[in-house]
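Next up: a single chain in structure tokens, the form predicted alone.
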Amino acid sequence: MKALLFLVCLAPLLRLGWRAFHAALGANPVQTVQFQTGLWALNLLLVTLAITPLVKLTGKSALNKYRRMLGVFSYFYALLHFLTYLVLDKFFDFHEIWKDVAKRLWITAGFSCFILLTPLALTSTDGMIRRLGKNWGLLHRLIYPAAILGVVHFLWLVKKDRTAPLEYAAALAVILGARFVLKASDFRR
């Protein structure tokens, strides 16, 4: 199953590559790549967060073994999203990037999300989990503000039809609400 999930997680990138090879990325290919990689980073981040409530609601603890892979793939797409911005959009113009981060709130939110996800990806190996011990769990709580910032990034980015970002915000609210309710019910037991 992990091999199949790995391929499923790679499918959006393979599709982007196929579209690029066939010159089918639209009038602004850089923007298309940025949007798609950001969307998949957010999709996988929300799926990662949804695993714990799903396990508690269904009793299917086997789902837990896929959480790390989904989280790492979320970061992989976030990294591609950031690198597309850094390399293809801004051509390593760090002065311009810094101005963007300081001036455009959606970029500030997105960059903050990326910064919060970076230590999570770097500490997702078995060795780091052992080395950090209890602190690993504390560190990985950064996923909550990262997810909120990711949704805010999407909300602030979209100027006209905000239907999709609002759907992501609603999904995140349901996931976080479910996690809170399930945690509270565990606490009462």
Given for the second form:
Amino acid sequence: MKALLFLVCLAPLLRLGWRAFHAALGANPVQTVQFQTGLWALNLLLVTLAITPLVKLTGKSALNKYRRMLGVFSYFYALLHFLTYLVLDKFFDFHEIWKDVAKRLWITAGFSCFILLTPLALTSTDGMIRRLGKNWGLLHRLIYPAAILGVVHFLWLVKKDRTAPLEYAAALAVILGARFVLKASDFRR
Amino acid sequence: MRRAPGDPKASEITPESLWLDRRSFLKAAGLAAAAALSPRLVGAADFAGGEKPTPLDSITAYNNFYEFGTDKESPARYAPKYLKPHPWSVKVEGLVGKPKTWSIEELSKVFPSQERIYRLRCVEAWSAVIPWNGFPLSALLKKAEPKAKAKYVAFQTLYDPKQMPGQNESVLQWPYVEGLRLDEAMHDLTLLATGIYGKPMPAQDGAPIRLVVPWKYGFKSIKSIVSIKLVESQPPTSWNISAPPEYGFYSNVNPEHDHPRWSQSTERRLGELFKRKTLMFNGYSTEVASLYKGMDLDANY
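Having displayed the form predicted alone, please output the structure of the form predicted together with its partner chain.
Expanding to the full complex; the earlier chain stays at the top.
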């Protein structure tokens, strides 16, 4: 089952590879890769966040064991997304990158999201979980601001038609709302 | 409308400036001659420094034409299906001695078509090299005999939600409108294009007739034009109405003036991996910088 999920998570990258091989990434291939990697980082981040409320709603605690893979894959796509920016857009021009991050709010949001996700990915090994103990849970609460920043990044980058990012914002609101409601009901019990 | 600080006074736009000056004519002729010797596109005037034009399938697959949807692929999908470029007419009206409604056929009969290879720079920091077919807008305007009071030219795209389904969405104010200062409109580089690569203009690229102003961001080059109106004061323009701090009236390609959304210092040619430096006035400084002499281009972005 885990192997299957691994393949599913890898599928968007394989598809990009396939399209690149067949020169089918469109007139602006770099933009296609940039958009798809960003989109899948966000998709998987939202799925990761949905696991806990799903477990509570369905009682299927088996779902929990997939959470880590989903989260790490989300970061994997975020990293690819960031690398396209670092290498292909800016070619390691850190002065230009700094100007972008400081000036353009949507890049500030995306960059912050990536920075927040980095320690989460780095501490996702069994050893780190053990070593961090209670603090691990605290640290991993960073996923909430990261998810919000990710959606804001999408919302602000769009020039005019906000339909797609607003759908993501709605999905995130439902997931965070569900977590909040379920937590409150736990507490009452 | 009040005069903005950078606007020219009526006296500054003299009728003489309507006419192509000798120098720029000779330059264009020289470039045309040089291009004639190049083996690639025989007869095309190369205004893109010898760069290879972007393939036609990229030019027709990657478009901003919100009348057919807001993503890059929608225009190619819907424009050929819905837009009916024949019959088509263009009104030349406003402050002119001889207003006239031209059919597309008449226009191509009266104004001989030239092929010119221009760079196109989108405000979204991508760019292309396009072999246009068309004729200088100045030729049409001269025929209309602009009155001395005329200082600007206002352009309008077709408004017909049946042909342009994107107009059912309120992403922009419809119809799409654009404008140029009269001297910009009269500049020899400013084209009315009716084709690409020697073929009639593809629907998604603005069939049957569109503007091409190569030293300005792409959105200034309004598509599927139905009206060209000479006016006295600066006309409203669609993207400026939509987001004034982002899109000014002039919208000259300017790597120094930062856009809140995209760094304008670099751009990616369609199909290229890395970005390249953006040139002032998209590389047409020699031809057009004099139009903006003494103007603060940061304030008049």
